[in-house]
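Here's a solo chain for you in structure tokens, the form predicted on its own.
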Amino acid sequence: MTSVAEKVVIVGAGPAGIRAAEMLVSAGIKPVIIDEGIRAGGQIYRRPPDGFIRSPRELYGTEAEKAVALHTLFDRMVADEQVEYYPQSSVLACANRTLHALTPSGRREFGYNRLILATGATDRLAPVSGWQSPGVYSLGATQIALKAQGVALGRKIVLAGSGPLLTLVATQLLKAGAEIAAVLDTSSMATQMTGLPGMLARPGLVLRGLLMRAKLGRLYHAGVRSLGIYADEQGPVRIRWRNAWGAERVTDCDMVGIGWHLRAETQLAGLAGCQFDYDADWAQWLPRTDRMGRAAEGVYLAGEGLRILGADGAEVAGRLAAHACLYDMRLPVPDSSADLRRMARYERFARGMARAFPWPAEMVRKTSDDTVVCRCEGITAGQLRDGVDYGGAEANRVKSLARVGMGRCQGRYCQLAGAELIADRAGISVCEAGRLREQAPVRPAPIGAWVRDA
């Protein structure tokens, strides 16, 4: 392996980081690769423990050959010894080009001259009555339940929110064997069709999830709303929606999945010095880059904590900026004119694709105020508009003022939703509102951490 005096620290090792850390050893480089799974896969290719005894078609579908191929690689890497690999390892603070990262030997520092952030994306959340209860999980949660245990989180499970990933969980739960009540779609088929110019960019992709639209039959609904979670102590007893002609309608459960497509995880580009744009596509906050990824001084981003593209544009997002990184240290470079032709692509597609299935600003403007926006602390819609009416439209003022956004999430799961009742409030459109400012840690911490180093 060639000596490089730059350090190079990559975090994340889903398909992104994967790509991004092939294309840095080829050039010579060992990079640091920091990553909170135990394994390497991200969450789309999230790997299941030894000994599961489910194969890798059953658990990713048509692109278990893409999973399979991925795995290999990044085992191999580490085999070889060509990466510096910390999984388990949460990075928490980023300052002065030291990461400071929370690994299962406790607290370390890494320093950096480059650093590649793949730090994919969460799920996006809205309020609805009745969320905070237990035995309501995110898609997210649903399908990593599935994914690394086998498990299903209901025996009689309603999924709601819309975009692609409550389909495909839908999807994948029924081809467990899990039993599905209902799945509520808050886009229309009218708002549908007017994604489908931008996503017959990939026509492939628009096939398999239409195929997939069909095995869910009956049970698919397109336009709900007025959502409402009834629950006891146990959990969901049922779920409360009209359909898309106003009828109201009472589904059973014991179990319900929700989100609104993904939000990108930006917390630690924004400690690292990046800049943000508000995406009206989108409906939120997404960093500033260049075509390759360039972000700030040293600093490049890939996949979801970038732009919102599938796991192909991750892998794609990955190489652009190894390859910019390559470059900034005067390294030879492959041509990437490829890989910018296909990123065009992918993000007409994926611009397509929030168009089809938009955040439900309207849906969230309307929360009751005895709603809960922030399941963290508890805090109502009613208590945040308060917050508006005495310290002022801004994200920060509000979040100060009414707690929303204080709890262990650090605003992943309310920022946005809060940010609509801000501007709803005021009057102002959501990118007046603001966003709320990164603070470390970006995870929960032990203190002992801490303690044991003083």
Given for the second form:
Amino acid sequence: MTSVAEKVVIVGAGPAGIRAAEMLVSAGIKPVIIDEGIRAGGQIYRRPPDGFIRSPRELYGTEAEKAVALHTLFDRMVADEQVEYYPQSSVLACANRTLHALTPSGRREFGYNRLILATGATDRLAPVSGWQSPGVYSLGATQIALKAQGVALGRKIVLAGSGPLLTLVATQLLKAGAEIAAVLDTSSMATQMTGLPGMLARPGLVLRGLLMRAKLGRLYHAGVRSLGIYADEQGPVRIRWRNAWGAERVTDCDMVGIGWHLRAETQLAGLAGCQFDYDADWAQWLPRTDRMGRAAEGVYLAGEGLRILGADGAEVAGRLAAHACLYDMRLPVPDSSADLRRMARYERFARGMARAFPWPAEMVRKTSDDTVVCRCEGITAGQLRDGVDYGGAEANRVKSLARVGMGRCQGRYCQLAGAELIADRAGISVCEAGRLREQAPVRPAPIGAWVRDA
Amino acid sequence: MKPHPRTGRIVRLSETARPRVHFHLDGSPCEALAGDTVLTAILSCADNLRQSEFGPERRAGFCLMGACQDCWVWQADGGRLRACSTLVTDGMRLLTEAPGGWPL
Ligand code: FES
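Here we have the form predicted on its own; I need the corresponding form predicted together with the partner chain.
Let us now look at the entire complex, which starts with that chain.
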């Protein structure tokens, strides 16, 4: 059998990437794993650098055992040389079955026969007036600062947005001793109830969420509207908002964390030739795969870069993708029907969650003309609307006219809001406004890395 | 050159027994802890990381996971680094603005 000589590359060493690697290793394959982190674990199970001493229980709470199991497994595979591991390395481009990456020792190419992308997710952001100020961060960033560095990013914190991370980060910060001034959820109580039937697929998680919510007490407000951050040179000084009954409120703060659930990180999937469909529950374009995660010839997707199912779902998806990969290599595979059933349950839960804490479409449509939509280049909603009027209602056209999506984050934080604004202006659906085409490099490539090697 | 305020944006909530690391920010001596990212190190003695190229405001990073590219700072030798995903090391000479003569 020649298939073992095939080269399998995994991008991402979070829960999905680690479980995929485990299954490949047990089939006698030595995969290459490329990860951007300083240490493997991904975002949710992110590990602090060496020298930090908080216990896993303090870092990961009820999920400590799962986090430790993944970290131990990964470290063992690296120590036993069962995987070829490239940490702190970013894949910038993917063409002709070759990944172009930037590693700490310079540029490097990785050829592959099969590619498993476990690239995870980033915060899904909606533009809020003033969000370009220093001291406004994503909710994910707020959590990373606490978990991986033991710090709060401000002295008086307001968290705003919607989704599981909002409540989680708030309770973690409170527990660590940070001062929180308010937790502002744009989802109303009534909307949250609509997600409940689906969420009951995992009743334990619902209960845990409610207990966390209870700990926030009067800091938590549902159904919040009209957010606006006021900042001076140093950063935020207050946030203005309307409560569920429409009354205006002002909360003093020096740091704001915002985020509306997550957005699948799909840039490499796009470059690798995957197709996408607009998913109304998650309000974003997600790659098209079969139920194992097969996306294109020799390309498999797993974890939150495919579906936003949380860390447990990512572990299962990692196994399924590796399973598909082995099967296609004509290698023996274990039975995966239990994993497929698990996935179905996680997906019911996650869709319920997505409905309970939705993308704030109405709020985005009302974004004032002077609000920055693209943080990278300071492009406003007004400029984007002008782009639609001149160039027509298509995301890639508006991008070339108004530059929204052209900045260095490559549209990660403005693409969904941009599509919403285009759709609103042109009276079409978000789906019709279209999706930005991926462009390599998917991370900025310092020109020096190429010059040095030339 | 404006002196940096003594206390920065971040509040250390735990893990403060780590060894100290010394670096320079815009020429002034600063202190951080081993294991701090460059972002944490700078923001423990300043409010922000850099000037935005496209707007009047300063910037202090946004995603902390290498995705937004809002946190690139300069080193005195002209090199640049992504502050959220690089650990600070003893003797680093960091700049919040491009060193003289460097094109942006
Ligand atoms: S803060 Fe986003 S890349 Fe560093």
